[in-house]
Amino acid sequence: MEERILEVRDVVKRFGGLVAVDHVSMDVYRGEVLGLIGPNGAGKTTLFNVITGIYKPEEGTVRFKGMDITGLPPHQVAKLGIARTFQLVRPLKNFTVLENVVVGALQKSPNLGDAVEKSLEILELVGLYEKRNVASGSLTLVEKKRLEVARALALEPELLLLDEVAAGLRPKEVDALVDMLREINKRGITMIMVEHVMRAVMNLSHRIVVLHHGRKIAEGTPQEVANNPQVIEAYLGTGVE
């Protein structure tokens, strides 16, 4: 576990006047999942634009697997093995499920055979199976969150970052996804998690890294960050589970 899969040091990314992402730095060890929370406006969709190529920060690096990746554009950043969902879902709506994620798939086995072949398997695990023949586009919003996810595993990536998978979910289906993420977690993905849904991120994170206005203000297990009155004041408030 000591193995440092993701190294973000000192990342800033403005957005005129407005500090998105504020010297952020954090690593990410190998096997792991972590959380990654915040109040709305923190800057966590930031730092995943950061990370996968879509923005360039300011200032800071990011390195993967030892590896400057600091503005690398998106298509190689998911080639060296970081996948990630869209808070937004952005399905291709003509294509079917599964041919959704054969997309992906065909990244790692140019044989369509094979690529099928895995495509289902995670269309089984993310319990989409069923609908693998459905156009893309008449999901519910929550099923296209899973659909998110099994295209981004299709890329058979080391490094899965996830914006709000969870949203939108009820408790059992919240159970559910967990079960499953663990599921995929064990297969040795790692994993950094967006989360609102705290039943989501606490229950599967290893360790949670705290942003607020841009900068990291707790890091922790996370019962450590649960009792942080820093993260209760600005983030948690009371009465939620």
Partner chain sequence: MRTGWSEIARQALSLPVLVAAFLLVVTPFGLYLADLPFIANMMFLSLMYAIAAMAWNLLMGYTGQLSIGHAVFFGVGAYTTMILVVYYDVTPWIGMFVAGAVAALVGLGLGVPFFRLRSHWFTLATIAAGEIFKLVFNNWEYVGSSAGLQMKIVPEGKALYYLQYAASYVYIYVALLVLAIELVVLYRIVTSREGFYLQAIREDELAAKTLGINTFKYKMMAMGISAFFTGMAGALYAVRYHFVEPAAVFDVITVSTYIAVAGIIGGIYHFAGPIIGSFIFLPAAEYVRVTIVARFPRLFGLHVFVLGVVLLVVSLFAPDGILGWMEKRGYIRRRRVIEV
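Swap state to the form predicted on its own from the form predicted together with its partner chain:
Single chain only below; no partners, no other molecules.
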């Protein structure tokens, strides 16, 4: 885990008078799973939006594989190898599960046959192969979450950003999701996961970064973060799952 795949340096993002991300710096190493946690409004999703080009920061830089990608538009960031999921899962509901993934796969594989073949492999990986011909609008919440991951994987990312992918799931569903994400990580995909479900973060992350009011207040292994008094006061003591 010594090769830095992502470097965030002194990033600041403001919305009017609100500083949503306040001089945040962090490194992500190739092959790891980094948890990004903090209370609602801590700046986690905003930071994701800066990394993926949805927002341009007022200050600071984002480097991916040594390249400055600060402020690049989202489609360029995705082409370089960064994909993400979103908190609100919105599949193309009139498309089948397979068609949803193929749409993404065609961005990397212009040949339809290749895109379909790759999409079927991804659906096998995320446990949706049997649902491949079902309209995505009829899926359960956990299945839609898995489809969201599949659509991101179709872009063949080296870095996958997961935004509250375990939210709303029951404990057994969370555990199954963690197993799936661990398998994806074993295949060489680096991950950052924004998550409130501690069951998922603590079981999957190699390291955790904690944000509070837009600032980084802690960083370390899951055990170190769980025992950090500042983190307990700011977040873990508030009764999250």
